[in-house]
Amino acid sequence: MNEILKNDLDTFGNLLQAALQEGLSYLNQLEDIPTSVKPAQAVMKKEVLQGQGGLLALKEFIDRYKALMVASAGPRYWGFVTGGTTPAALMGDMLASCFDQNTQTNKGHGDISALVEFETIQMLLDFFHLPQDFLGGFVTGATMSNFTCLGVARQWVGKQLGYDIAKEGVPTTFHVLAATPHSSSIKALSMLGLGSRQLQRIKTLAPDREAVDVVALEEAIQALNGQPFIVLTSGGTVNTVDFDDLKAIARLKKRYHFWWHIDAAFGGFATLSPDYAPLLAGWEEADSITIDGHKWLNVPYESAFFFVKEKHKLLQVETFQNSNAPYLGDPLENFNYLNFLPENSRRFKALPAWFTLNAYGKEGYREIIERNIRLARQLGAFIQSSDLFELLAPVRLNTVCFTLKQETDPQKIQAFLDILNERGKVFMTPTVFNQRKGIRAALVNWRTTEKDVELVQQEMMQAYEHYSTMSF
């Protein structure tokens, strides 16, 4: 064995809590870390000929780039939907890295992790208030849950046509309807080589809404004569988190025959407040749903799950089989996750969700999440109020978008934003709605608090006096 190898498998216990020490010592700061820096300009390596073991790659770290992780897993960070990690969640996934399980089978053989996994799954439909006649695993992102669903979505479509898509590749002709599609749908029906221009976005309810018309949507089904397509539905927008109506949409399902996929990526945990449940009402008819595990469930990346009902498992298993692997078996008689999803090699991704489900409940996660909401409100009812911002939407869950009041130039918008993120105490992404240039904020973090919110506030004020002495 190497010598530098041997030496650190013999201080093996040394090198995780020095390395443990770090990762608390970031969290432990993690109110005062910045949430935003400018890097200078680094010095790549290019190679590594002589290995320096463990301890001084961690010096070597610390040196070169610790000081440069902003905080985002912190309370205030509120760009894109980006979660933190609860404690419990940590905890698992340090023990997913130390217990490395290539998760697979759950019938016995080979380790028990697809054991752990199938029970997670079990225990997310419970907490969503799903049927238990959904299938579900876990994935890397909304990306892969949204391709996973329409990979299987394009496999039924294939088969109305009396076409084995998986086999024998696209048709030439593909129908997919939506009205406000996540940007991770599109790319997915690029991947699935269906084409994103195969796309017909149907109206929405309104200009400044995100939801489609849903009688729109029938003439658009209509119009189809009976031939087989996917409807695409948001349980939560990106920009202003709209529903579509799912229930209507539920009751279009019954009179016409489609796959009906719902991209629920962190709207989906709306379900947990009785206030906001009702925004899914008739989300359990749908035929996948794609969830997001980095976001409002608070576990580190890389995580999301898919649902997809039981009664498409041929299917899915059409899609994704290995079927030149002779050795894995019947993959509808020996239940194989490499059967039923993209990848083959797959780290142990549910050990941080199964830990922290454990650990909080329902009753934990319904407090994280009517506290996001009700602190967004807070933030939108301070900006309502302000002579300086105005809401571009109304805060309908956890997302607040909003501009400078009285200002329509893109660069001005965006030099105000630049201003707020470089003061490194909160950060906030920028975005469009209804062709005005606007500033987006996500409230998804468990550690987030109403003291926060102040401080944004005030932040956002201090970066308004700022902006108001440059010259354009």
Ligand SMILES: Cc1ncc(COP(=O)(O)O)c(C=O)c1O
Given for the second form:
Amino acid sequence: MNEILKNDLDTFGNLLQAALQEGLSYLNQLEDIPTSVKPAQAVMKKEVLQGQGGLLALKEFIDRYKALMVASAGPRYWGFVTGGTTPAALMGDMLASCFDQNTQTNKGHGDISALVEFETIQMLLDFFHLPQDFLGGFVTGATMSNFTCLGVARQWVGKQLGYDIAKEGVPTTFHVLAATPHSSSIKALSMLGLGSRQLQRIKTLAPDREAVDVVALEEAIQALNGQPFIVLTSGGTVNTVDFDDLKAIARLKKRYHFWWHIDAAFGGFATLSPDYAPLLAGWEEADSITIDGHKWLNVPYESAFFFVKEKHKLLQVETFQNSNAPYLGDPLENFNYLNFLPENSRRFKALPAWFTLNAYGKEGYREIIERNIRLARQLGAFIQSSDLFELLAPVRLNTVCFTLKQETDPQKIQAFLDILNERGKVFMTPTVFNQRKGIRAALVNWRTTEKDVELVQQEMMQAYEHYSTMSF
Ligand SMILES: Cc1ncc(COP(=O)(O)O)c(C=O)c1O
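Show the same protein again, this time as the form predicted together with this ligand rather than the form predicted alone.
Starting with the chain above, the whole complex follows.
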């Protein structure tokens, strides 16, 4: 064994303690670590001939990069839709790395991590008040979950046409209907070879809404004259958390023959709060559902899961089976995740979710979710009563979409956002809604409290003061 490696083996415990100490020092200072940084022009290393051992590698990383780590796990990182990591989720994640299982099968190959994934999926179905007739698994993010679900949907459409798309390729026309799909679903259509242009946009309920107009959807369905198609719906849009009327779509599903997918990447968590659960009524009728773990479940990146109705198991295997591998046996008899989703080799992805679900349960998460929603509303009320800002959409759940009052110049709105973000106390991301440039704050972190919202309000005022001195 290489001498440096041998030395690391002999001092394994010390190395892990040293890394843990650095991790803890970050977590303990999260409140004060800036939410954004401007990296200085770094000299990038190109090669490492002789290694230096784990301890010196840690030292080099800390010296060069620690000060550039932003507080993305903290309570005021409101850009994109970024969750943090609960203590128990982090415990599970660390152990997933220590155990380093290759999670594939629930029988026959000598490890049981896939059984834990099965158990986690069952717990998640119960957590989301969904029936147990879905088969689920973990992937890296909602993008890959949308990809997985739409991959099976693609196979279903092919079957209706008497065509095995997994084997024969994609027919030239392919019908996908949606009002406001997340960009990742459009990306999934591209990756699946369906082509993003095949997406037929259905109008929304009104120009300032993102939810589908169900009457227009039904008209589009009728115009297809019985051809198979996919309906892609939102269980919370990313901009304004508008929900398609899932109950009405469940009714359409009884009358028409289509594959129904719901992207509920973070909106699915509304089911945990009795006040917001009705937004998801009917979702149990969907063929497939996407939910993210690294958003409101607050497990570390990369984690999401899909639920696909178990009755579509054969289609799922046809889509993802790792064929020509006789040593893996019949994919329907010998369950193996590699035949049900894109990746073949997989880490023990379910473990952080297993830990956090067991640690905090539905009640713990209901508190996080209701607190985030309450705080988003508090920020929304501040904006609504302000002379400087205005809401672009009502605060429907946990996201606040706003802009500068009566300002339409995108450059100016971006300038304000840059000032706000550069101050380093809060991070928000730009958007465009209803043809106006805006700013989004998405609250999904378990640590966020009233104190954070108050501090952000002050930050917004001070950033505005600075902005108002700028000349354009
Ligand atoms: C509704 C929705 N779907 C999909 C995604 C993509 O998620 P990921 O980045 O986990 O792939 C997001 C991300 O914000 C989202 O909000």
